[in-house]
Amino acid sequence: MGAGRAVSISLDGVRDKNLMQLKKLNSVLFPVRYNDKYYADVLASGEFTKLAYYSDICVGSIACRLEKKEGGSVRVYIMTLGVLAPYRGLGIGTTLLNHVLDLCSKQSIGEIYLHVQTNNEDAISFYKKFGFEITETIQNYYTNITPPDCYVVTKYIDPPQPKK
């Protein structure tokens, strides 16, 4: 990258016509295969799922699911957030996560959470920078990967304050 040359990071929604890009990314990024329900949730989540492009190359994604809680409130579950290894550290994951955090704030969604494999220190420290905390440990959450345990990592978002 030449000095002074700004490289743009752009986000795009996931639709039927670009769903294969998400499938390809996931097959490279994650040690698990996602089923049809995952991809149905992706298409249903609207603005909460994005592909990230770095200089017009698809290099990352965030996929969320909106869940109704008892009492009618909604929380967001981050199913996947990943960036291809050569493109990490360039602000792409931050751009993706900030996009979803901004949506949560605008829509008064007070909770966002995800599961992280207990040995994934890079992911844990990434989320902690954004105010996420480990709220639970689940033994044997994953099948076919080691370690099988995960943390539930949660961020509670303050509702927007009314303007005075």
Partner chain sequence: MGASLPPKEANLFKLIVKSYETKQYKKGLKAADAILKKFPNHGETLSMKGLTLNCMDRKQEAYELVRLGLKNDLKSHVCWHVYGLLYRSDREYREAIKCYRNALRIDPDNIEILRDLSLLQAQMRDLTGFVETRQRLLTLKPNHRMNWIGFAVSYHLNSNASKAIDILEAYEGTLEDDYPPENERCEHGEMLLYKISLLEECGFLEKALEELRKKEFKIVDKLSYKEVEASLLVKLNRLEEGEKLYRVLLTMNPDNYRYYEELQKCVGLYSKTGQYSSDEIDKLHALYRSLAEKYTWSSAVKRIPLDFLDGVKFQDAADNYIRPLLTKGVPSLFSDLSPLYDHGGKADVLEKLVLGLEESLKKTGGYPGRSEKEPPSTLLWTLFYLAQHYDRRAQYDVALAKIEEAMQHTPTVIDLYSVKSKILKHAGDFTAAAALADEARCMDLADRYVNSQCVKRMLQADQVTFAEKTAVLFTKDGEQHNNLHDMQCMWYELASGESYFRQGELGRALKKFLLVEKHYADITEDQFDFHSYCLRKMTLRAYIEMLRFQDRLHAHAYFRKAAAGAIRCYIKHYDSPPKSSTEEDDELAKLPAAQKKKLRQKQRKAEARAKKEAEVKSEEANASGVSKQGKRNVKTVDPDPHGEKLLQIEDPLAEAGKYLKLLQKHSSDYLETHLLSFEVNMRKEKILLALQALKHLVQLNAENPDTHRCLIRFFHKVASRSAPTTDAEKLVSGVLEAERPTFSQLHDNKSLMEANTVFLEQHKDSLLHRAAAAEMIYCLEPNKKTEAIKLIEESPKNSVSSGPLGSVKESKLKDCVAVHKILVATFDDRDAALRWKNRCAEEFPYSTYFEGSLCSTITSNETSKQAHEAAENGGIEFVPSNGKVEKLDAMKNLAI
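The structure above corresponds to the form predicted alone; please provide the structure of the form predicted in complex with the partner chain.
So it's only the chain below, everything else dropped.
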């Protein structure tokens, strides 16, 4: 798989100046057009949203939203994670997800979750590799795709053990 040559993969933040790159990606990766709130969340999430560059070409992204739970703690919701078709299998998705998992652990965020359509086995096994587990099933989550059900996939992260 892949090029067999070292091609650099780098991450960059999302700002109002390059927001269009994310919009372009989403318009081909997902069958949905995201609303203003999505992009406002993206800009507010800071380091938790990243574009991935494959030798200076923008080919993928991860977009998260920070949610406050009752009691004041914060959890991360992955809104989108995607890589352009020709560039899959090169470790770019892994790089993106690892980046966010690292951030969570550094900032002592204990919970990260997302929704996956129940028949999407590739995705489920992808997330399982990173220690995610199915924690809930929501019936009739989707209105216009089949199956309409989704899983909530969650990973609980232990806070880094303070060295004694």
